[in-house]
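Only one chain is included here, represented as structure tokens and corresponding to the form predicted alone.
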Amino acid sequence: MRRLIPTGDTARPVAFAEVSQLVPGPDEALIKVEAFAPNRGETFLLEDPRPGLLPGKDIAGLVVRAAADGSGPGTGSRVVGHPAQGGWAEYAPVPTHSLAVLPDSVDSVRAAALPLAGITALRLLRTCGSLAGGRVLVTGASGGVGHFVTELAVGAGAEVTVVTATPVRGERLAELGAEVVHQVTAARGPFDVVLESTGGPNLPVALSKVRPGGTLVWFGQASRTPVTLDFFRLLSGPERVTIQHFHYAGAPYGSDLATLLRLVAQERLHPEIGRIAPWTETAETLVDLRERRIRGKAVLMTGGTE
């Protein structure tokens, strides 16, 4: 079968290879991949790929072999999956605890755009607790996580302000009900919760926008610039602020995937997909995603429908 493998070349991060099909474990279903969605974090891993890296965590497709232990969806089911790796291929084994069956109204493109960004958004908002009537600031908001967080937080009754690099990247977020600014300094605080994903000089500024007793949840460093916090400046800022590190990972994912699919089917969640392309254009798409030339998610199609 064909699989995309890392090249170590930043200009063309992946290339096709003919490889043997992976053998599923007893609790894994074999999925014929129809669509997959790369994440920006994966583009960084491809700059200096570790030996044996098989990229691909967000996929949608068809179960062609159910799990041997009888768990999970049966053969012929249309599913979305979140494997640990290996999804950029014609076939991928996925643990059944990280699969969910698609409703008839949800296509593979939208489903593939959900897993990592959608699960991150769901779990971030659970970390924050009730947001009804609260004020929320989201930095680095024009990616997949930012769109999901914004729509879900607005839907939960929060007043949301988002930071995007340009007006174009903020258009969809404004449609979702957020106030859009283009510098963290322009955000009109104080905020009950700040969801910070850029790092670098933005985090201390974002921290200064938190109300006394509020929370900053740090879930990314998209700028790839280290953060420096000055203790003495903290003393003159909001008091009793909590800084919480967050990382979404931790299987099982099936329940969260099912929740995301239900919200999409009910038209309460709308994946922002900035590009749909054949998987022959994966290398170019990865570069554009890394360089922030794609708003929201990119979805690659393998042509693997039946």
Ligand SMILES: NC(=O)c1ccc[n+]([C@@H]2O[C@H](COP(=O)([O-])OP(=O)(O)OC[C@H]3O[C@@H](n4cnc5c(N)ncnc54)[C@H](OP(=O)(O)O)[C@@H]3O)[C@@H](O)[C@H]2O)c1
Second form
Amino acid sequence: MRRLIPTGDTARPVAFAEVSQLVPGPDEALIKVEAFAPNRGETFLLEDPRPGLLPGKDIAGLVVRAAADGSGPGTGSRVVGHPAQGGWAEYAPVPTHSLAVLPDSVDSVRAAALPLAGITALRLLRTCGSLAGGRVLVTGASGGVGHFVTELAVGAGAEVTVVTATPVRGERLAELGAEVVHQVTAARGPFDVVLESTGGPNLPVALSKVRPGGTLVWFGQASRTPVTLDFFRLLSGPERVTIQHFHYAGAPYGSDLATLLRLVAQERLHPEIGRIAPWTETAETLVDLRERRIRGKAVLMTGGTE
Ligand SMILES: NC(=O)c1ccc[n+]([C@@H]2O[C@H](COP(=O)([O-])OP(=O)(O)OC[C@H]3O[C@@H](n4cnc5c(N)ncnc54)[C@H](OP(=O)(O)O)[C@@H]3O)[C@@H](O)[C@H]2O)c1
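For comparison with the form predicted alone, kindly provide the form predicted in complex with this ligand.
Below is the entire complex, every chain and molecule, led by the chain shown above.
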């Protein structure tokens, strides 16, 4: 079968290889991959791939062999999955605890857009507690996580402000109910919660907009620039703010995937997919994602839908 493997070349980060199928473990179902979606974090890993890295965490497709231990969906089920790796391939084994069955109304393209970004958005919101009536700022919001977290936070009753590079990158977020600004400095605080994922000079500015006693959840550094904080500037800013480090990871993922699918089926969550392309265009799509040329998610299709 064919799989995409890392090249270490930042201009064409992956290439096809003809390989044998991975053998599923007893608690893993074998999925015929129909669609997959890359994430910014994966583009970072591909810049200097560790030996043996098999990219691919977000997939949707068909169960062609149910797990040997009897767990999870049966053969013939259409599913979304979040394996630890190896999803950018014609076939991928996925632990059954990280699979969910697609409702009839959700196609594999929208399903593939969900796992990492959608689970991150759900888990971020859980760390925030109740947002009803609260004010939330989301930086780096025009990507996968940003669209999901914005729609979910608005749905939970929050007043949401988002930061995007340009008006076009903020268009859909405005439709979802957010106030859109293009510099963190332009965001009108104070905010109960700031969801910060860009790092560099943005984080200290965002921190200055948290209300006294409020929280900044730090979950990324899209700018690749480390943050410098000045204690004395904080003295003149809001008091008793909390900076909370966040990492989404922790299996099982199946129940969160099922929640995301339910919300999509109920038209309460709308994956923003800025590009759908055949998987032969994965390398250029990864570069465009890295270079901020794709709004929301990119989804690649293997052509394996028959
Ligand atoms: N902690 C975790 O568990 C976790 C989980 C998932 C993702 N993440 C992180 O969360 C962030 C969002 O993930 P994603 O998958 O949504 O990524 P994405 O789809 O690539 O979106 C990232 C967004 O960050 C903004 N951005 C990129 N470069 C920037 C820069 N130099 N300065 C300011 N903003 C920049 C871009 O928006 P504009 O071009 O509109 O500014 C882009 O839309 C990433 O940093 C990712 O690594 C963390």
